[in-house]
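Next up is one chain by itself, shown in structure tokens, the form predicted on its own.
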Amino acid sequence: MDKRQIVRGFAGLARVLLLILGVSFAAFFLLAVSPIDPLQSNVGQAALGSMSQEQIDKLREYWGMNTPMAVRFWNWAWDFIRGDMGVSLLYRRPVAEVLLEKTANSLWMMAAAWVLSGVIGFALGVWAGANRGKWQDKLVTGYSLLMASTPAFFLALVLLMVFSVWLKVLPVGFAVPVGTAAADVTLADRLVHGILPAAALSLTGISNIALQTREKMAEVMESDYVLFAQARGEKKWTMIRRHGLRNIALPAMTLQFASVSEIFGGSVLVEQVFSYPGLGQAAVDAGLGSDVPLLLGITVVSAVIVFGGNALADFLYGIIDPRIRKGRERGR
């Protein structure tokens, strides 16, 4: 490894740290200036009315309301650098433990939705673009436009009504069966309870990838080299495989990895509908309850996931298109 590679590595690490610092401060600032009163939202107005001033002062101290905003953020940042993410004010547990539990519930669900939306969206886009103007194209375009205009929480409610209330084939919500001990919960139970949330996320994520892939595929099928291949007698699938997939792979991959943040944002609403105890629901609880350590921990995790997705996409570019890898090598 030469000096340029070392410098590039440190520069990339510095960008990650600045990204985490920036999004963490933004989340902290928005929560600090929000009109939410931590005492009223967590204790209740009636309970506060029956407390003495000394008890109220202790609660204000517990929630950090008497500490200046800059001091609170600096204390959190310094503890985080030392490996201490703090203690959740709502759960009364270390933030690292809460994040590990919530991430275990959400990560596989979001990963399944991300893979399904990418694979199905890419396949539908290729199918529509290769049959531009035909009924296949109109069907895929109509579905994509309908899903693009449908909020994720509304689709989640529809799926909940159809499959849980009417057909009664899938559970209403939660990540595990109600009343089941943690030791008795099986992998099948978790998979069944995650079907509807993953479906709601994937169905709404298909449209963007399908529409963009359709446009790129249609351009390829109308290009001169494809028309020349058609004149030579090549079959449609052969032309798609040889000329189409290679040219549309990079734009589709860019959209796919860019959708990581959309999947995470959609999970916040979907988990609320299904009462799914994941990162999305924890983020809402932390925001409404002014749980600063937990909210900042979720912010850091989400930023790392999004940045990791972009870094993985950048790595895969060089594998799919060798010209990109050779250009990087010449730049070094």
The other form holds:
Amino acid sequence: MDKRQIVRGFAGLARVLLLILGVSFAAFFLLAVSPIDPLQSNVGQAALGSMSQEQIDKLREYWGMNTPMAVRFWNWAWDFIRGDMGVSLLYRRPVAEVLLEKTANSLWMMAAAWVLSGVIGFALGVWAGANRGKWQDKLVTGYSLLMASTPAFFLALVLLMVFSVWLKVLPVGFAVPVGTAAADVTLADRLVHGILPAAALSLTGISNIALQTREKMAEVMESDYVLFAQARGEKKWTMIRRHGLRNIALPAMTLQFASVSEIFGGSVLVEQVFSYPGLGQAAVDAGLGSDVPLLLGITVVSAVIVFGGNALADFLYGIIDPRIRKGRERGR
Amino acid sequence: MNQRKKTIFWLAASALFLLAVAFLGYLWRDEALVTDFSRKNLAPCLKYPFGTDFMGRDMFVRTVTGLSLSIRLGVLTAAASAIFAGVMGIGAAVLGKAADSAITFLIDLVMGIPHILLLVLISYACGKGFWGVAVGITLTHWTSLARLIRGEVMQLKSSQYIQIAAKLGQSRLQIAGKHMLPHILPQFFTGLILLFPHAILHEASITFLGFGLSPEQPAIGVILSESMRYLAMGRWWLAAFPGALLMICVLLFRVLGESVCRLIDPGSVHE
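Here we have the form predicted on its own; I need the corresponding form predicted together with the partner chain.
Below: every chain and molecule of the assembly, starting with the one above.
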């Protein structure tokens, strides 16, 4: 690596850090300007009415309503940099601890959905694009359009109706069986409870990547070099492998890494349907319950995941694309 | 029928259907709230094609009203978002380097927070309810269109015929109106129409989570989140039909968008 590259790397890192700072400030600003009274949404109007002024003041202090916004942000950011994410007001536990537990539940489900939707979507896209205009193409395009028009939570509801209520083969919700001690939960239990949420996420995630890949593949199949390959007598699969996959792998990869944010968004909805105690449900609870520290923590973590995905895509680009690789070597 | 006529047919059919839903729902907005305990929990039948719920409300009327609300809100927010995108995109391209990097930074920032999470945050900031959804969707959906318009204007600025026009003494305003606008407008409109389905889906989603329209309103997200409590009892119709109709509406918005794209694109005239 030469100096220029190192400088560029640092500039990129600085930009990401600046973006994360921006995200946390924006999130804090949005939470601070809210007219929602955390006491009313958590304690309730009736209970509030029967309390003494002293009690109410104590609660206001607990929810941080007496401190100005700038001071709160500064305190939060300063603690955050030193590794202290604050205490969740709803769970009454450190935010880091809550996040760790929820992420452990969500992460493998999201990862499974991300990989599945990427691989299946890519394969379907190649299949449809190579057979443009035929029934395979119509099938994949039709499916993708249908899925792109379906909200993730409705698909989750349908899966729930079919597999849990009607066929009774999979559990209705939660991450572990109801009424079982934490120590008795087996890996199989966790897997069974994760199938439907992961399936709902994957089924909707497929459409985007399939449609894009199909478009690119169809473009390649109409190109002159494919026509020439055909004239040379290359078989279809050979053509796809030699000319198709190499050309469409990069855009598909970019899209796949960009879809991290969508998978995260989808998981919020899907977890809500299945009462799955993951990051998404924690975000909803924190939002409904005015738990500012927890919501901030979740926002920052999700932003780190999204920017991390983008950075990883850039990095892989350099490794996979021979043009960029050669360019870097030449620049040396 | 050739391809173009077929496209026009689909365009008209989907537009008609969506208009009908929007209009009927508006007419039925009072009827959707009528409760009648003598007809509660009915399975779908001829008189109540979508069945009734635990308060004896006609689910068909309720669904259409909810969708009508979604469509009107979706069109409003998509339009607001597209205009915002246009202003930001053109601003980034013509206001100089500082404005460009500021706007690009803002785009990256908005894209860095998952849509749903940002919607939750904005909706929370606006105190939930109608304004929460409206502002939230407007402020989350502009980024990709803004990026597109920015790129387009930048490209146009450096294109030869624009530079020649400038050398020939045309003013900036003339160039913008005569040479740039005809290029940007079709992009803008297709971008706008392609925003509709997203806006509607996100409105339903955010309401479903409890951050959107209030539970008293017959919104489609409210209907679906209420239905969850009755699924285990086997009242599948409470979720299945409203959700399916929502899907159809979004799908038709997509058809509408693609038809318009195809009609605007001069390259496809002879297909």
